[in-house]
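As structure tokens, one chain now follows by itself in the form predicted on its own.
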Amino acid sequence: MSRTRIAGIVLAVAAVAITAIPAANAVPQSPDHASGPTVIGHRGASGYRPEHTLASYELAARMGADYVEPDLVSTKDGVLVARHEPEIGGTTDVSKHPEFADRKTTKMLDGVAVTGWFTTDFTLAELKTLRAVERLPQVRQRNTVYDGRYQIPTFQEIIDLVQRLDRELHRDIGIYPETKHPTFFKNLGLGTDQKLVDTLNRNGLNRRGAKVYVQSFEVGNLKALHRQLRVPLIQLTEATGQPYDFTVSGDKRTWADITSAAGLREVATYAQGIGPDKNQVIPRDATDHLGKPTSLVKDAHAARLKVHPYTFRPENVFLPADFRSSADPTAYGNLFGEIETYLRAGIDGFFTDTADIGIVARDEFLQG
């Protein structure tokens, strides 16, 4: 079936040269799908299930997903649990627990004040007494049907799910968790990292070759996960401002240093690869359409690092101009098109909330 036509089908449905090779790049070895780009299932399938929940995990493995992506948070009683942030009024229903009414506060995250519920203030115990809601009704109204069906799940239920489904599927789904506010939770004692090391080691899955990358928007802490794991790092980066660790600590480099040539050669002293916001791999012109590619890519792959932008969705909300199908935000557009786009430019793989989608580009874009 030809590139357009798919499109077309999904519309009407809708309606990666430096002289020497850093230490860190000898090992671990690349656990990456052989056949080519790398789809990455971002927090689950969150274009059809709410996000990080074990259904959401599930269904994004099942439309063939390489990886799935949990966003790790940690509860008080030091539980790892799969949420976008610490604060969980938009994703869960604790605001309709009257039980949990005094626990709403305002805290300090990554220096701005936040104002919900926090999983720091909930054990375990209670957590799972909430459920999940889609975090963006009103682009994912469909998603809204699942509403409180959900728990949250730990860190440990989502490699029981995916350990089920490798022998199920007859395939190795990997894991691609991001340690989300490092700084956040350690000043509160609740650091994360030695538990993600100590969940990996206890599932025989801090090994070279397992199928595992850990992702961090923070320094500091992948440098200290470098000198544990065996598994690959990604050091995540934005398009504008710095790493919340380099602000606390005065150091004045911004993400536009770290993606420079010179900083890449840096993070390949500790990491494999970088996931960049789409944006910094090829950026919007005035009118909202995609630019031409940056230097990002080549830079990076010379560095000898991989390149996993993030995030691909389907609405016309978060599509550059180029692909969108209308004026409704909520439609979908032409998410083939841009994906496209961007594995041309020479990624190595993505983050899509449609893992179906990026399935069937990165496929389409091997054959062509």
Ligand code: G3P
Given for the second form:
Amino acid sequence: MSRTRIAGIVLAVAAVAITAIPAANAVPQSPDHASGPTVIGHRGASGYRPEHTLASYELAARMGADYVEPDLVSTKDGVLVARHEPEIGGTTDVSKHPEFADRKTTKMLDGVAVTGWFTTDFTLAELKTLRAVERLPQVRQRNTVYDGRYQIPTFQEIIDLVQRLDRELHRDIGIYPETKHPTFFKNLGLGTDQKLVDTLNRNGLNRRGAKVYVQSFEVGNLKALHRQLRVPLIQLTEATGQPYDFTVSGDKRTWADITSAAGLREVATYAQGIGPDKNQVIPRDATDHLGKPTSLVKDAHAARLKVHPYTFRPENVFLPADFRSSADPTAYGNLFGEIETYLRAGIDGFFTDTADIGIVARDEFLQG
Ligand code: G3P
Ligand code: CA
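After the form predicted on its own, can we look at the form predicted in complex with SN-glycerol-3-phosphate?
Everything in the complex follows now, all chains and molecules, and the chain you saw is the first one.
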């Protein structure tokens, strides 16, 4: 099921060149702990707090997440802030600010017309007057009690938070930033890649051994970042379609090409892992039950790539039928069972909205 389709449901309730192995894998290896698969706090602890807020990242870190995951977009004045997409109507209270009513507009985002309010039309100072709201109020009603309480954080504020929690918790909490829609921002003269590199440099995080991964759904920007970064890169992939930068350049290769055995060997020339849609690892059958694992994990490991699929969520609406608790789409099902099934398939880590469940599932798996 595509990410777009999943979003719809929730809102309603290469010919890739074969290359010899991986120059990239000779360089920055993953800084992960030795204690097993990596638990990534997806948008923080977005199962419990409005996503991409300092409260969400802090909760994920305190739950024990190995990494917190900010998605990065640009403001009008070129500051990196955390939002899942440049349009902020669904995750902030901007629609309730009459002073910004005339900023509502329609823009083309990766070939799709999107109407709303865009970070690229707001300075950081203006964005700071907004407050985050829960993206999925129908599914995560409890989280709506936090609506209106938290600002949109800058990337620097997230790094500062993580470094403060490192000292307090005596842990090295990782940061796993994603460059969102790189082509969109570049075309507006607000490219995010150099700012990401500069921020990591400024904070001493662009070095081997820093607990940082950098991810992207586009290929061109990740290849360019490979030349500038000393931390591992993750090529995100989808079940259908192709990277948007390929669409723009006329490159015919699809995600299926990129995730073929040959395509993965090409990915390994610039990245250290892939972040696939979990359905690319274990697809669902016609009854929405889990089928047999594909060869993706085996092929990725053969190319010396880690596999960190997305996104593991506890509500029935997101779970395969095997692990649902009832017909109530918002009730929790057996996420432990789903994660265990994927860990048995050999994944190296996973993105989850509920880091606490992810950690228990990981630990139980390791204990056998
Ligand atoms: O970055 C991994 C996962 O977060 C990708 O999906 O759309 O939630 O950013 P998305
Ligand atoms: Ca992401």
